[in-house]
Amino acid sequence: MIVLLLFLVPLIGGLVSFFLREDKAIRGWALLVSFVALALAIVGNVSSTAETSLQYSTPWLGTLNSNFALKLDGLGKILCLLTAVAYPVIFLSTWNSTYRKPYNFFGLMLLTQAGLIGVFTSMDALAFYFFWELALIPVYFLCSGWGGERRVQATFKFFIYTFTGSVLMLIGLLYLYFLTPDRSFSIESFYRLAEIKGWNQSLVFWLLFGAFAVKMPIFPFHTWQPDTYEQSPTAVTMVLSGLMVKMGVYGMIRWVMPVVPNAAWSWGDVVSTLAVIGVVYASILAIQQNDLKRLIAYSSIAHIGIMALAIFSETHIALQGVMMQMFNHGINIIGLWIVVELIERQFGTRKLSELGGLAAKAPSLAILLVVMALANISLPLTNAFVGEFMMFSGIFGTTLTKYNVVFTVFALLSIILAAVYMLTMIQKVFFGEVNERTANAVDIRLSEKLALSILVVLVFAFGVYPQPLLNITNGFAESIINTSTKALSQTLSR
């Protein structure tokens, strides 16, 4: 029944929000329902024996065998205390930035909540792409409606990638259904088409992973990205790069990995590749912005390029980091865009070359963007060093592909490139020269100091004590390699 409260809290909330007129009541009310939502995704991860507790299930279509399942194991406990987490900190992040319509904005902020609860905790297909959608469409309104000045072209791309990658989606979804010999959409049938033979494995494949590639994103189907982030309103941005980008990861660990193993393991150079392509030229790219928010989109891009080469090198300990990855990195992403809304609202202004001088003017501010910038390079200490670790580890000792060496040498370039942009944007808005747009800065407010501070929080904590992550992320990770493994033995055995 939690995981069933999980969903029904934020979409219950978001559709309650639609009601209210008074603008502080609006915002109270979001940031009372998503505490509601996190106190219940950490009695999930609690309740570890409480197994009936952490999956729901009842007939929903039954016309075509698909059931309303909902299921928190260890990768949904993960992405559900992340989106539950992140929640509360970006409405009081944002508690002083102004909308229009905000009974519309903080409506469908909430119901994409609920959307990615059910990516992450649904059991059966047909259910995840209601989910899928459910989280993506209020993404489409709030960036056309609350978006930059080019807002409408940038969503415009944003809804032709997505609705093409749906698209695939879907299609390899039904064809799945079909394969299956109790024609069901539940998600342990599609396990059991594993040892499908032939060019059904590879069609599979690349329907699926189309669909999730360009949600990831991995290059070169990125080039939505950018644009999205820079001309949506700040909190979306923090949900699309935070929570949502991790539907893309979590598709490919549990739609794809497990389901079709023998054409993951067949195409995995070519998808390691691309990758590799994508960690350097987003890094590259990031070095040249002179944009906070195009380069920390660059930044993204990167860092999740390295989680699909350590997905597709298919070992334990790679997969693991991954998971634990997903997690710290949407919190150091999440904290970067609140420092980067909190400096465009007071100077008006992104640009580097406009910026300077911020450290004495606001120390708070220095201090926590030093912080996340820092973890999100995967400082040691920093939440982010220990899932990239076990990531590197993972590519370089894979036995699956003979360019082990080669991707891992490319993925730990991109090490040294985020030192680069990231000590280089620090460099200029904090310890630059003071000018007329920044000569009377001022520090941060009490609500933003709250929201920084608990990423701040999450970052030592896990990086000092990762143990409960891991302890989150092993069963899980070890039962997904298990899958993939004894589907490959039998084919490479035959």
Second form
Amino acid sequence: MIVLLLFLVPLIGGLVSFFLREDKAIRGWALLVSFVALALAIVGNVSSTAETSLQYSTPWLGTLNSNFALKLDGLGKILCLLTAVAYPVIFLSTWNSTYRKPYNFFGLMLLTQAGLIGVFTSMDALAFYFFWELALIPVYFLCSGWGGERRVQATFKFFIYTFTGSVLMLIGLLYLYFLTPDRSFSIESFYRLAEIKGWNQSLVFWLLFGAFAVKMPIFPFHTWQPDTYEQSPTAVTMVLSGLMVKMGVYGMIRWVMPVVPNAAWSWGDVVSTLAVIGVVYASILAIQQNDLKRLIAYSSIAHIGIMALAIFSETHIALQGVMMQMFNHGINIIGLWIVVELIERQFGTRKLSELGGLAAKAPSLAILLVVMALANISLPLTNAFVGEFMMFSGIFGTTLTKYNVVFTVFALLSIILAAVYMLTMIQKVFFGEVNERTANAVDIRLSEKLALSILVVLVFAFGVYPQPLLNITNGFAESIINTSTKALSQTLSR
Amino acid sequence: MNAIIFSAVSGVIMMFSGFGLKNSAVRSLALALLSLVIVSAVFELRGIAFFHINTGGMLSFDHFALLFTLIATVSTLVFFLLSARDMEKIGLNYSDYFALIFFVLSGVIISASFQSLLMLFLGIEIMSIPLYILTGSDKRSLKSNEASLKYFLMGSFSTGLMLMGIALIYGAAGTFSTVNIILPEGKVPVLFVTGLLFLLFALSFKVSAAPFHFWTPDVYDGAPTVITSFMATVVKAAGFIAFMRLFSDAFRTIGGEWKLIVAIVVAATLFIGNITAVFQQSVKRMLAYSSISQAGFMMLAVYTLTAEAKEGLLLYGAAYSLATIGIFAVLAKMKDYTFDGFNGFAKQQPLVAATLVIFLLSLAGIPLTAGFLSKFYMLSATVSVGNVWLAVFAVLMAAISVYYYFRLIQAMYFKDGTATLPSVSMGFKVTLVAVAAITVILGVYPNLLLYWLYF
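Having looked at the form predicted alone, could you now put up the form predicted in complex with its partner chain?
Now the complete complex, all chains and molecules, led by this one.
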């Protein structure tokens, strides 16, 4: 029941928002809904004994044998928690932004949340596809309606890319559906297909991979990403980069690795090579950016690339690292976007060259940004360190590829490059000369401090004591690795 | 049988109604008669037939045919509710337009229920000839006259092909019946295959599948917009039902002879329709090409011929007809048919714009709308017969279609302009909202419609 409520609360909350007309009332309502969802997610995460309340299933499209099946397991728990934490933070941090037609804005935002929860919990392929689109479509309207100057073209590119990916995924899911002996869309039936033969696997692999690679994005499917992040309103960029990116990673873990393990193994080197290229390439581009949003957008491509690398190493520790990192990356990047939003709102610019000397004028902002930036470089004691460390040790220790050392070296290079662009950013924005734009800077407001402080607390809490997250993800990582390596070991031993 | 007789009689009544009645009375009469046709169709679907005529096995009123009859008549009702008022603008012979549409409707029902090649021919012709006239009904417009002539010439040509095909098949099989064809063992006679191909091409003409689609954009563009709306939806869907019925009854067993050709036609239709639609500046022409591309999707049902595709085609007919009628109804009221003509539409008419968005999403095949599930059924049928590549190709083309459908959404919502909709009544808006609601309901729960197929 909890899982159904977790989905219904933002869905109904979003639909109600469309009918509210008073600006303050809508904001209050959206915040309230997001807090209720957070409470539900926390209950879902701690109540490990009441397993039955964490799943829900009812027949949906009878003739197709598709069920409306939701379930909170390890992966779902951690991602729903991330989504539920992110929304109040996003609403709080953008409390002072003004939107044209706020009822539509907040309504669409909450619908996206419902879509995300659905994606992360659905145990039926057709329902999964529905939710995937439910998360995608409102974002299209959000970006086109409230974004920057070139928003229409940018969103168009984004939409065509992701829609192409997702319909290809649909074909892949359909193909699997016809391979299942009981003609079912349920994930258990799909997992039983792990031993399907030969080119069937590769076909399905590439169809599904297409959708997830675009969403993540993995090089060379990434070209929509910097434009879209730059042109979207910052609240939407937070959703896109903090949460929606995780849909791609999530899809790889839940719908690719265990379903077509042999193809994932045989194409693993190709994908890993693409990921490594993406990591280095995006990091170098990030160093050269002058626009804060684009800088963070490219840094995100690099971080996601490492996650892709870790997934395809197929080791327990790396997989757990990825799940940790999905949560942590979400927290950190949303923090960075908040800072960007605050800077842009106050100074009307995101250009590094036009900023400077903020540390003296806005000390709280400076401290919070530095914490977020350091977490983004994965400094020890911050949350991202744990995840990255686990991922790197997994990539290094994998026995599935002979190139593990090469991959690790290149991936590690990204940490150095990340330090370069993050520290440059800190230096240019907060230190150096004060110019006429920044001379009258004032410090941030209470609601913004509150939003950022929540994130900082999470950064340090999970940096020092990551055990709760590890507990949530441990069992799940093991079951996924078991499902995929069982089929794989049979192939390898043959 | 109920619906055929009622709609034919209604056509005759409408012909005479023009003598004494005012336009508004004509409209009410047409609505009343159409409602009668729908009620009689529902009765027959529930097993109550008013007429017991021995059709000698030439017509068969199974659930599939009856359900499509219901879909077609309800779509026509929606068309009347939304566009009947705009038909006044075409010309002076207001009652005649309704009469002709009723005649088309009887043709549609015959085409959905034939079991003999003769009835197929009759149905298609009864459907087509009134349409030639309706296309040219705006007598003062040269464009309309030209379209009508072009349509008539092309249509006659395809009729010739069809007759030739029927003759060849009769020569080879010795029967007009589509269900009792007995072919000699071994190789299929060349005569039969040639006839089959002629029929395939003739029907491709009728449903505007590539490369026989050349008349479509000009005719759709030239005809009065309200008539285009009817042509592109109910009539086209009927063409596909006839297509599928023929191939499933008569040619299913010799799939090896024609599957490849149909697959090529499907691919070509999808490709040409979608790619050309991208470059259109006029919404009306875009919809014409979009109807070609949708035809490609519907034709997947002819390719696969599975039970799933049968259900899917019915759903497709309903989803596509309702969405397209809705868009055309709004378009017919606009002054400017270009994309720019829709700039800023959402500010002026938020409710109408919102319903248009649902229709466009449905046409593009976005989940939660009927359009998605109908495309889904087609793809699913294609994958189930083992042709993944055709499905992938169709999906890529559907992704392209998103471009031009969303272009209209963009114009309405994200561009500044002063597009206005003169004179919309409350009833018009309510009907639009109701149709949009049906589109969403069928998208979430299609069994509401498909249930009728089995009970």
